[in-house]
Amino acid sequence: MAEINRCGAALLPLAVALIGCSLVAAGAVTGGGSARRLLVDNGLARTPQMGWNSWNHFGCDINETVIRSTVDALVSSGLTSAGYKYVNLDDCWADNQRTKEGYMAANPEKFPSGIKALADYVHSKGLKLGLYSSAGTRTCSNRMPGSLGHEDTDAKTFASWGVDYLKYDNCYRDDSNELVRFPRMSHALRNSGRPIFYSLCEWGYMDVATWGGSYGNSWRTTGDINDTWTSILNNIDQNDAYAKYAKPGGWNDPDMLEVGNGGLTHDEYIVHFSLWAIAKAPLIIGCDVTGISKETLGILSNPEVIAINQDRFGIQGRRVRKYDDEIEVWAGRLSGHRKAVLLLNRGATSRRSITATWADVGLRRGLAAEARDVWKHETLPGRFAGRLTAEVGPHSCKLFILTPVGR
């Protein structure tokens, strides 16, 4: 969601921002370089997660007749079966106003069954349930509340309805800065008798990265993307900075996906898609998956781009060679030996010759290794030693996985 009432706060000491928050460790782990951090152990988010989410595309145009659509065109697509489990409504799903009580409540016009009903109808079809909020007095559509100083009420509500995921805006708050609102949900929702994904939408303000792992999930590197070549790169590119910092518990998000949505061609959707695989991105959905083409479930469902992304050792691949102003090479460790080496063009009028070579990608010397198109799900003839060259045509990319095989 778009920034709002940005607040200018001074960061609080973390002894500070840790008081009343209840962790549950999973040790203190080195996330490369000096990097370390602890991790909210909530047994969630061991790979990036994966699902759709209502806002890019249908904005506040949501009802229960549109989700409930959604869950049955991911389901008929075989999305779900490639692994896309979420389905999130973002803002303007409930009611302007909470109950006299002081509950948040869903807009009886567009949901009038209730979330209850929605989250069973989800759950069963073998999918979850995600809703929104914001850690301030509203959300940044300012047509609903915000969870500011009703936490605990919110995420036991929440919790009480079969809810599986929030994502918690930063909008209308008051004078706390985010290592203080942020953590109250944290706790909130782990004393809420449910284990819910915690997804921080913090807009990568606070240097989000070096603490969001303490109380979420995942968490927000960049303001809100939008369907276009320059957000795409801009939000990647900013989102690389932090690659040390993310590994199985909580990941960095540079926004949701914007392929399918009609911004942009075929091959920057590629381009979009592989960047995001191969930094360990959460992969949500933004477009209308009920008439979804087949050039865009064929992007959306590649199994074997999504295995780069799924890959269970968790280490975000990064940009590690900028030759110009328009051609890098990204490459990631996968397990199995393995490395996803991305060749990106990213300039608008020609062809361009890319290499990567060993040293950049982290092979050994002199070690061969057989390189796999994943894009075009074939095995390039012969063995390759010490350096991988291809062709990438104007605003594309090449994405390989490079797999060790002696000399």
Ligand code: GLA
Contents of the next structure:
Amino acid sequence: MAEINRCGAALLPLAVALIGCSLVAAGAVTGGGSARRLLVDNGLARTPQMGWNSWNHFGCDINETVIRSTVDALVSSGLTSAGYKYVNLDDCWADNQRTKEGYMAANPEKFPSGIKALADYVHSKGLKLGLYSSAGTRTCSNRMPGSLGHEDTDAKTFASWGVDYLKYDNCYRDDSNELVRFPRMSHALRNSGRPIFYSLCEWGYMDVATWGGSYGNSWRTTGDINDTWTSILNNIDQNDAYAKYAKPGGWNDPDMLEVGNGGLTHDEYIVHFSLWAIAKAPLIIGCDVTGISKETLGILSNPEVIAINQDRFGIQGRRVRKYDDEIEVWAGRLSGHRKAVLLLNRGATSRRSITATWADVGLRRGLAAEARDVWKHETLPGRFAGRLTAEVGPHSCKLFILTPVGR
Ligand code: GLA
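Taking the form predicted on its own as the starting point, write out the structure of the form predicted together with this ligand.
To see the whole picture, the full complex is given below, headed by that same chain.
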């Protein structure tokens, strides 16, 4: 398969090459084959992005004190060392209207020092800064302008401030197609003079997974998550349908983490984080990390679970077996001939015995494997051949790495 970089015009058909090295005609992007070929390839997102975003916990109540103390807490809690690098301001960071000259500007009450100063602070701690806008005339809160029609100006402004990431939403759109509006910002970012991670927040309206990889580094496959068991499962189920489109450089995004926001039990948050890990979803923390509890920190910084998410192969694990409405097995290939295997009990009442067969997880029949429980940090005694069975409580899961022995 011919892979291209963003200026790899030589490998493209002439008609497409003439359009430009990064903006490909909408009609040229159809089906998974094209999505895998026409990579955005801005060098970013070789593994799913890890970071923090303001929206799930703070909504519009953000300001520079909140963000600076979040940065400090990410560093002092060890979350930064665990891999969380992006600090992303969501909606409501900007002034309500553009300046007279047509530029987007920081809200002067919330961010009196401006975004450049904030970016400098974030960078001084070894982290990266993200901003938010919309492929419409306003953002979803209707408290700040969107970038529709101002893509080049805004991309250059963000780059001049030292911004590293843009989440780009889909509110207040005109009647033009997503396949027109989202590529425009992709093109603008790539002309901005700075590598900027491009996170499409298109909500999966136009099967974005099938074309998002041509333009961006991740794409929301779902509507908004909330801090409930139903929402988390709905989003990951919807996201699962697009597994084949995820790859190094571009990831399916079932929305940001709710771990630590208080709506779920500890076991349910472990399910949430395990599913996001195995599905190679972006790990964007959505809670207040300044007062983070030991339990929440334990989930978010589990190195073995993070390693599954960040595996260099970048293959999205998926549901491989559904026994009934409660019991499922999810599995995904990892580097080193290993498999990640998740035994999931979605039921609310009973403890269940769940079996992953080698046929379902993609191991050769007869192969013996060691099983590592990555939540308990322990390798189970003995070796397993043909199947692995474990007891799983209600609204809980077990997450294992299977490593073949004596292949
Ligand atoms: C949309 C997005 C959310 C969040 C809000 C902000 O609903 O999907 O993730 O960014 O807008 O208003």
